[in-house]
Structures are given as structure tokens and as C-alpha cells.
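In C-alpha cells, the next block holds one chain alone, the form predicted on its own.
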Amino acid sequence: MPAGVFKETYLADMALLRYPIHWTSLGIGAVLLLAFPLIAGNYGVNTAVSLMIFFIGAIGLNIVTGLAGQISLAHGALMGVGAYTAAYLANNGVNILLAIPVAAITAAIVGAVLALPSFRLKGYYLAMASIAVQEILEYMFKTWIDPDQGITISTSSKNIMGIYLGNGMPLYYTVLGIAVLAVIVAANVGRSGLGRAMKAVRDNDVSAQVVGINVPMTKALAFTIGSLYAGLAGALYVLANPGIGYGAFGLDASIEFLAIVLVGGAGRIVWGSLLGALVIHTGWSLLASAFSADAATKYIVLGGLIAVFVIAEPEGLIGLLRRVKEYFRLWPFRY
């Protein structure tokens, strides 16, 4: 247990792994991660694929809103930008473990462009703002890139070395690498110089730059990063689906990532993020299967979440989590 447990260096205080219950989950978690597909059949397999894809985008957001304070409702359409360039990139001869990066590095450009309006708005005003974008983003994946509503992926694209890694196992050990990359950077962020700035602009943006923060700089590089999250998202939605449309990437996606953010934690980016996903995405998705729940419902759904957790529960699920963890750690005494 974490008392007891004391650090005599820095590098030792800084370590993402800092107890032995650390080390021990992450062995057991490793083990299971890497066996899952062994165990589960096709559609537990795509249902966690599917699950790490919007637990990346939700780590963006995350940075985003959770670190940075900076609302944003077009993340969806961010995710568009990366899986629209990524199909580019793939149905013109380009490989799509190539695709994927340069995916999401062009999200993180357009991403940049859209921090512009955070240097003179906050809160509902910046809101409205990326509501806008969101519907600009939009507008030009139905008039311009993809007027049919849906675009075939070449399967040729994602071939290498004579595997296919479009499906079944391949597919989940592609995504599950990239997500353990992704998880591993977003930790870093969060507890660099970058990632404490993060957090002082979103706390009191006037203080912060009082105390010396460059705060539009800051602000800046908290969509860029957001938006390359998203970007990659979109790539890998490319290489797990055969075929993409703008449907996937409207403002219901963008008020679903903002739910997954507020319901699993914001500010914590890897672990709220992840309970997020859990709950909204996964848990929706097996609930709308079951009982056949329209578009509507889902809006309403994810608005009563929402609503209920900025009220009731701001940290989110990782905060009911630590509470009860802190319950039982002390048992049968109080603090």
C-alpha cells in the first residue's frame, strides 16, 4: 500500500510506476491485454478496438478541456480531418501505417488554426466558437470530400509483409500499440512543464500569465496536441473500418467525447479518459444493441450524464473511485 512507501530521489517521486501495486497491475493488465483476443471472439475483439479508438480521442479532449480548460465541441470533426486524410493517403498508394501519422499531424494543423478564437474567448463564448468550426468542418466533408456520404478504404493499403491489418488480431495488437504509445506521451504531458502551464491557465488564465506563462502559447498547444489526438483516432477508424462516412463525425460525436471527458474525470487524461470510454462508448453501444435505442435517445442519455456529473460529481468517475478506494484502504477506521 502507498503509505509506508517513501521516495529519497526525484527521478523516484516523478516515476509513473511509484508503489509496487503499480508494477504488480501493470504486469496483470499486460498479461490480460495481450491474451484478450486469444480468449474473446470477433465481436469482443472489434468491440475493443473500437473502444481504444475513442479512448485516444478522449485523451485529447482531455488535454484539451480537462488540463487546459479550453471547451471544445469539435473534436468530432477534428476526427473527420485525420480519417478523411488518412482514406486520401490510402486510396492513393500510401501505406496506412504511413497514413496514420501524417493523419494526425495534419488534425493537429487544422487543430492549431482553431485555437485562434481561445486567445480572445473562454467558457460558452469559445463553446459557440467551436460549435462553428464543428459545422464548417462539416459542411465541407459533405459538399466537398465526400458529397456520396461514404468513402471504401483500399484494402491494399493496409497490407504489410503479407498481413492484413485491417481485422481479427492484427488489427487489435496495431491499435493496442499505438494506444500504449499514445498513453505513455499523454502521461508525460500531463506532468512536464507544458502539462503544469496546462493547468494554471486553466485555473486563473490571469494569474498564470502574471506569474510569467506565455498563455495564448499555451492555450495553442493544447488543441495542437488535442487535435493530433483526434487526428490519429480518425486514421485508426480508417484502418478498423472498410469504409468511412461524415455520419461518424458529426456534433453528436463531439458532445459524445465531451461526455466521455466530464463522466470519467476531467483533467485525468489517461485513466478518466479510459472510464469515459468504458461507460459512454462501450456501455452505449452494448446497451443500444440490446434494446435497440435511436439517435434520440442517446441524446438524451449522454445530456442527463453530463448534467448529473458537472452537478453531483465533477471529478468524474475517478473521484467516486478514489473515494471508495480511500474507504477501504482505512477500514474499519475514518479519516
Contents of the next structure:
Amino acid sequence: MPAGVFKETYLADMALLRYPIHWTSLGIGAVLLLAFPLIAGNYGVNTAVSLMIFFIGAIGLNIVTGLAGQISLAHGALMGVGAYTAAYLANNGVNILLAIPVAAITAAIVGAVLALPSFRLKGYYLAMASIAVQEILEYMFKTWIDPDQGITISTSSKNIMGIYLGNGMPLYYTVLGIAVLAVIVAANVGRSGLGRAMKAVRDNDVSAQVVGINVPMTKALAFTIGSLYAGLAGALYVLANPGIGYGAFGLDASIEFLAIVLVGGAGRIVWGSLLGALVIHTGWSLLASAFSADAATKYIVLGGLIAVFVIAEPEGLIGLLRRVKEYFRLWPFRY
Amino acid sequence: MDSKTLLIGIVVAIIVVGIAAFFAMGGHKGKTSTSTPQTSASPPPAQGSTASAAQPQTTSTMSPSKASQKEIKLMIGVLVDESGPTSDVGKDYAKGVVAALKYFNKKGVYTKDGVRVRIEYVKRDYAYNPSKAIEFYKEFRDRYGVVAIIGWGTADTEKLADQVAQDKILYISASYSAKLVTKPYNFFPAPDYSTQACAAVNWVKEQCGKTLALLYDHKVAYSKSPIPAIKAYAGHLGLTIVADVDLPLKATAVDADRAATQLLSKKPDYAWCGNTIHSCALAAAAMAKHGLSTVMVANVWGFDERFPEMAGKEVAGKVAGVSPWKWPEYAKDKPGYKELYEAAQEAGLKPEEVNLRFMQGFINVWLLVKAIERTTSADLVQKKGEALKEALESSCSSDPIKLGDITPPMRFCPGKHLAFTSVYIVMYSEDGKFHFIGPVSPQGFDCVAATQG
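Form predicted on its own done, so how does the form predicted together with its partner chain look?
Expanding to the full complex; the earlier chain stays at the top.
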């Protein structure tokens, strides 16, 4: 009788779920996720929806920063592009389920344009350029798109076949469904040739070019896909809220996304983003709620966490968990 | 399934069930409850505080017949700006709200049928970010099941107005936007900004002013709120608007100087400042520095006791503000003001800390207390926010609401929540003192309609 798990076909080797534990965890996770709104109440549902929205947004930044190595501090504004597009369409009679993909694509197009500076810049310079982009987009939101400090979203656009998607269980399951799709796509981006090209660009763009990778195209695709996710998160934000305002898409949102990626685990697109969103976004919300913390405290906490993780745990929480797992796998031996 | 897989599965299940249970405690209870009867009329409870209010309430099933023996807990949300661009006036307002809640809880709030109501609250600083306000609103509603909210800014209150009506939550705001006047669940104990501004324009006309300049933040809903009405009413009275200058709500001295420079060539007789006090004080100082003789009239949040200190003595005789009420310092003998000072004293504040902003927070809570006093315990328990709304609207056809002579008698009618229409013009004169002129009102013009378009 063979010991261990053997993969006998290429298909089995390339499968996303390769081990029995994956299938078991997936089954348990799916049941729990589906049952969650039945036991958690409206506040729990809203918190979970918010977590999923930031998780989706963080996946996008993890592709740009974690996978392709391009620092971006404009992710909050790109989320805003998606949100305002979805809000505009929803308020003009387009059903939100149609507005969501259109908003994501619009953000992707804007992101592709914004990728242009990355062809010539990298590192801190690119980070500064992205802050400029953030400020420009924010200015556009404030001045032209949302001069009244907020847009109320039409509720009729959130109805489909008599079901209101903007609250409670219908909202939760809609966002959950989209999040699952987003995760499947993102997980496959990381495993594809494009994902490997991004990693090559991240590790050494000169070497990547030498081996035949089209570096500008790879960077542009990373920004485009990352922005698509940001736009998707923005559109879902519109679905989940009765109104939106540019304050949600400011530099602090971009910093929050960066903190999610760095604390969760840069380059670990799905699990790193999920852990980061859980700790930074939801954890912060609950802490702020418990201690009535103000916005200034948030900057201090986020800044401190980024600093601690960059210095002490560059692989993020996912790296920490991996070491814990390794420890138990080898226990009682040290190595 | 091997044992390792099973173990991991169980651990994951415990974590998820734990998280769900955590939310269920807050979400489920908060969702269904607003008022909680106690089984005994205990001594006055500890005043509402953020910590105590954070405890979710249980569902009320009180029988009205046993109401006299019981106490109802009423959960409310308090939305304030203590760290954002309007915190220059928001901090003292928040103090006033908290002091009033403690004061009225200690003094005792009773429904029409004599049941004591203990108001508990949860306070959130949203830093004048409407998106955060929406987030906190959902927390108030879904986690704490609030029946009423003491709110703050114009943009967020306007954006939430339809939602609070749908959720039947009474919303007493510090925004007096004219757009809120027709919203069914929104109330404030003052004339709307447009009516206030129109009254000021009327006063300008009476002072034989011919030209008027507008200084306000072109990107802030609060600042912009009365502008359409001012323009329409000025045109109606034959006044000329000679400048429409963008002055940031969070202005620096440079911004103020730039704004004042734009007025140099126009030399308007009067200028309207539609921002909060910090911004208006900087603009007044800059105008004085440039030697303009223009008299600035500021919106209610743009002018109070601190103005001379912030703008400098040079502005004496050149600045005024509108105020729907006499400031605390100037009406101490009125019963409402006595209560205000008592509340401040109990909150540990010195008399000099009782200013207009503190009073604004206090009277917003007092309006809520009046609503409770005008309803029955049965209605409060069963209809919650709707009962409070109906209680305030009962003033339309019965006794008006009186806040100890702080305000004129107030009437809120279904479809038009405009408490009264007069304001004082508070002039900071050359003698270095404030003088209350009026009350004045706009004449023959519907400024609310002019704002709503």
C-alpha cells in the first residue's frame, strides 16, 4: 500500500485542490460561510460583507505589489473609480449586477493608463508617482464627480426579481459569490505563465527582460488586473451602502490596502490578502468600535503595524503561520 | 478522513462559530431591540456612556399596563466630529450632547404615562467623513438597534435622510440644512440654514447694503447649503452679489489671504461667510488686514464667543453672525439656560466653558427628551422611532415645544419640520462687545423652497 499522496497525471499535479485536506477544508468552509448569515445577525453580515469587499480589493493590490513588485498607493482611488462608475450607472437605471462588471472594467482601464509611469519608474519613485495619481483622482472625485460630498444610491437598481440585494442575506450571498469567483481567478493568475512573469519582474526586471519577458506589458497587465479588483471592490461597496462619498477612497484607504497586503503576506495573493483584511480591516473596525478610536489613531496603528511587519516579519502573517505549521509538522524534532 | 484533517476541520469550525456567536450577540440583539424594560424601578442608573452603551440591549416585551413599575432603556447613537475639519465647533457640541444625556438621565426622563426612560448612547467620531458616517449608521442600527440619532454634518445627514426614514429612526441633527426640512424623520431645533441666511440678507438690506460677497467652501455641502437661497433672495431684494469666493472649510492663513485679496477690487458692503468659525475668523482677520471695510456676516457655525480671540480685535465693528438663540452668557436668567449651566456643572465644566456650541449639543438632546415626554411607554416600546417622530409632530396642532425659553416655541408639522423662522444678528461692535439685534426673519420669500429647487 503506497504511503502519502501521489499525483499520477499532469491534471492532478496542476489542480487547485490537490490534497484531501483541501477538499475537506473547502467543504467545511463552504458550509460555515453559507450558514454564517443564518446565525450572525445583520451586524455580523455587514461586517463580513465589508471584510469580503476589502479582501477583494486587497487581492488586486497583492497582484500589483506582492506578485509584480510594483508599489502602488493609488489603490483607494481606483476603488473609488469603480464605486463612482457603479453609482453613476445605478442611478441611471442600470441594474447593479450589470453595473458591477462595467465598473470593474472601467477601473481596469484607468489602472492600465496609470501603469504608464511604472515603465520608467520603480521603488520609491513609483510609490511617489502613485500618490500623485491618488491625489489627482481624489481631486476629480471632489471637484467634478461628487461635488456634494456624497452620492445617494438608487435602491431600485439593487432589486432583481423582487429581491433587494443591498442588505442582509441577499447582499451577503451576492458578495460571497463574487468573492469566490474573484478568488478562483486570482489563484489561477498566480499559477499561470503571466503570474510567473510577474514574479520574475518583481525579483529582477533586467533578468526578466533578458529571458524574453515583455516587462512593460507584464507591469501593465499587473496594474490592469489589480485595478480590476479594486474597481470590483468599489462597485460592491456601492451595492452594500445606501450612499458613497470620496472620503472612503482617500489616501488612508490606499494605506489600509497596503497594510493589508504587507501584514497579511505580500505575494500570497489569496491567503495573505484574507488574513490581512481580517486583521487590519475587520480587526481595526472592532477595536475602534470597542475603544472609540478616532481616525488619527488609525494612522498610528496602521503605520506601526506596517513598520513592525516590514522589519520583523516581511513575509507577513502567512509566513508566521507557515513557520508555526512547520513547527508542528516536525514536532517533537526541531528540524 | 484522517485524524489530522478532522482536527483542523473542528478547529476551523470552532473559530467560525465563535466569530458568528460574537456577532450574533451584538447583531441579533441590536437588531431587534431598542427599549428595555427593567423589572424594578432601581435608583438612577449610571449615566449613559460609551462603555455602558456598548452593551447590546435586549428585546422589550413590556406590557403597558405594568408600565408604571418599570423603566425603559432607550438606545441612541451620537455621531460627532471631534477630529475632522469641523472639530473647531464639533468638540464643544459633543461635550454638550454628552453632558445633556448625563444630566437628563440623572434628573429623570418620563413618558407621558409616567414611565422613566433611561437613555443610553453610543458615540462615534466620524471625522466629517460621510462614508464613515454611513458605516457608523449601520453599526448604530444593526448592532445597537438605536431608535434615535443625535447627528452632526450636512452631507452625511442629507445622505442618510431617506435611509433613516425607511428604518424609522428619529434623527436630530446639528445640520440645519433646508433639504432636511421635508424629510419625515429629520428634526432640528432651529430655522434651516437658508432661512437663517435669508434673514441675514434681509438685515443687510435694512442696513442699506447694496453689494454682497459670498465666501464659502465650494466643495462642502454644509457651506453650500444656503447659497442658492441667498442668491435668489438677494436678487429678490435688489442686492448685487459681486463675488463668489471659494474659501476652504479647513482654511489656512494663506487661503484666507487669497480670499480677501479677491474682494479687494470688488469692495463689497457685506460678505457672507458660510464656513465654520476657524475658517471665517481667518477670513475676517485677512479682510481687516487688507483694510476692507466690508462687514462679514457668518453662518451659525461660523461665529461665536471665541471669534474676537481667533480673528483679533481689529475685526470689531466688521463682523457679525446669525444665531437662532441667545448665547448662554446673554440669557442666564431664562429657565432653559439655568438647566444648561446645571448640566455643565454636573459634567465638571467651568461656567466659561458653556458656549454656544455646548448649548447646541444640549438643546438637540433636549428636543429628544421632549419627544420622549410627549409619547407613551406603550408607543415607545412598540413604535420606537416612529413614536418619537409622531410625538414631535404632535406640536403642529397642539401645544408647541418649549425648551425653557432658549428657543421660541417650536412647531413641527408633518411634511415641514421648520421649528421657527427668526434669528438674531449678533454684532461684534467697536466697543468690543456682542450685541444681539432682532430677532429678524426673511420677508415674503420661501427660502426653503429656493434651496430645494
